[in-house]
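First comes one chain, alone, set out as structure tokens in the form predicted on its own.
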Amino acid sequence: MTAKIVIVGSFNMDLTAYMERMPRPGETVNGRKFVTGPGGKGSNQAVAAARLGADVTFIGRVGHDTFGDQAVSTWQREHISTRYVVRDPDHATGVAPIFVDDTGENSIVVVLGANLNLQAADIDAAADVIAGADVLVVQLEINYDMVAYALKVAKQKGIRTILNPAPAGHLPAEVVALADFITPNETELEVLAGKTGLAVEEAVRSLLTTAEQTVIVTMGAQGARYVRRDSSELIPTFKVEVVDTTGAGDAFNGGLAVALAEGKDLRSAIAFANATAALCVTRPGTAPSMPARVEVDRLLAAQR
């Protein structure tokens, strides 16, 4: 049965410059290449899930501009439903200037534009699709009130939810409590927990509100650690040649959503998400770097 995923989130046009090293404050460095491409955490996760074989619906806003046109074209090309994408008449499509150095590390500035104008009515319009979904995913590149609202609607309909608290931000405990799975990286975990200097498991346990809730902390080359009230385990990732880490977290979340929707157990779902992220970092870009299902299955099979 095809996994049904609803993504409530952002689209940003990525404007990516590649250079030998990052500039220091006040310094200009020469870049060697500049490319544009579709991005935004929500959109990247939608593309990742679609390429993994899921039936994906996107809920969000883009402007009435060239970048908005490119967003819709991207989703249609990836067979992502755009029925609940609103073309905002008053706000420009989000953009994200990205700087990538020769080690693959990146720095990003996000101007969210229309993403921040998502309305409760936009989510309500898709109520039937949400009710029929296996998993709903939301991130923090939209209005935080709409993050909470999307989680509430899904919870009321008995749909499992993934909260990817990225970029790092503070959320009320009652909003965090609405998510079944929370997927921060280590920096995002620290911000979400509101405490510095804590070990990963200690920080995570300060977030957990129920025995069923799961936090999965993405830890780069180490893999991902899941923590529940009664258990914790690091699921290692795959050794690959890193080209560009941009989009790795989005690949992980798209992979996790699909794996959970397909009924995989937690360890297997995280391994699937790790494989998706590992393949993503072997090529440049964000949405364009998301792997196909056959690639993920092949990588997993090679490790058995």
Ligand code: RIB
Contents of the next structure:
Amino acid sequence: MTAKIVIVGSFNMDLTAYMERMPRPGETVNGRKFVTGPGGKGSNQAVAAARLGADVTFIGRVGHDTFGDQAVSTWQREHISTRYVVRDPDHATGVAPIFVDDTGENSIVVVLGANLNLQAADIDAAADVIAGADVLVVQLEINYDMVAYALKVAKQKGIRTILNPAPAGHLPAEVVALADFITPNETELEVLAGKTGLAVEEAVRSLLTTAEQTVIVTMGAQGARYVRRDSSELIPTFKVEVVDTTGAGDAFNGGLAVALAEGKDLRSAIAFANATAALCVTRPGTAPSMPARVEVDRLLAAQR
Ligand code: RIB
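Since the one above is the form predicted on its own, can you give the form predicted together with the ligand too?
Below, the chain from earlier opens the complete complex, with every other chain and molecule after it.
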């Protein structure tokens, strides 16, 4: 059965400069290449899930501008439903100037624009699609009230949720408590837990409020560690040639959503998400670097 995924999230036009090394404050460096392309954590996750074979609906806002047009044509090309995308009359489409150095590391500024104007009515309009979804995914590039609202609506309807707390931000404990899966990287975990210097497991345990919740901490080249009240395990990732790490977290979340929706067990779902992210970092860009299902299946099969 086809996995049904709803993403409540952001679109940004990525404006990416590739360079040998990042400029220091006050310094100008020469870039090697400049590329514009579709991005935004929510949209990247939607593209990842769609390329993995899921039926994906995107709920979000873009402006009445060229970047907004490009967002819509990206989703149409990727067979993502745009029925609940609102063209905001007053705010510009989000943009993200990005620096990527020769090691593949990135620095990103987001100017979220229309993403921050998502309204409860936009989510309510999609109530039926949410009720029929296998998994709903939300990130932190929309206003936090809407993060809470999307999780609440999904919970009322008994739909499984993934909260990807990226970019790093602090959410009230009662909002975190609404999510079934929480997927921070190590920095995001620290900010979400509101405490520095804790070991990963300790920080995670301060977030877990129910025995059903799972936190999955993405740890770059090491893989991802899941922590539940009664268990914890690092699921290693795949060794690949890194070109551009931008979007790796989004690939992971898109992959995780599809795997969970397809009924995979937790360890296999994380391995599937790891494979999706590993393939993503071998290519430049964000949405354009999301792999096809056949590539992920091939990488997983090669490991067996
Ligand atoms: O996670 C990568 C994404 O973060 C980029 O596409 C950029 O738009 C920012 O949202």
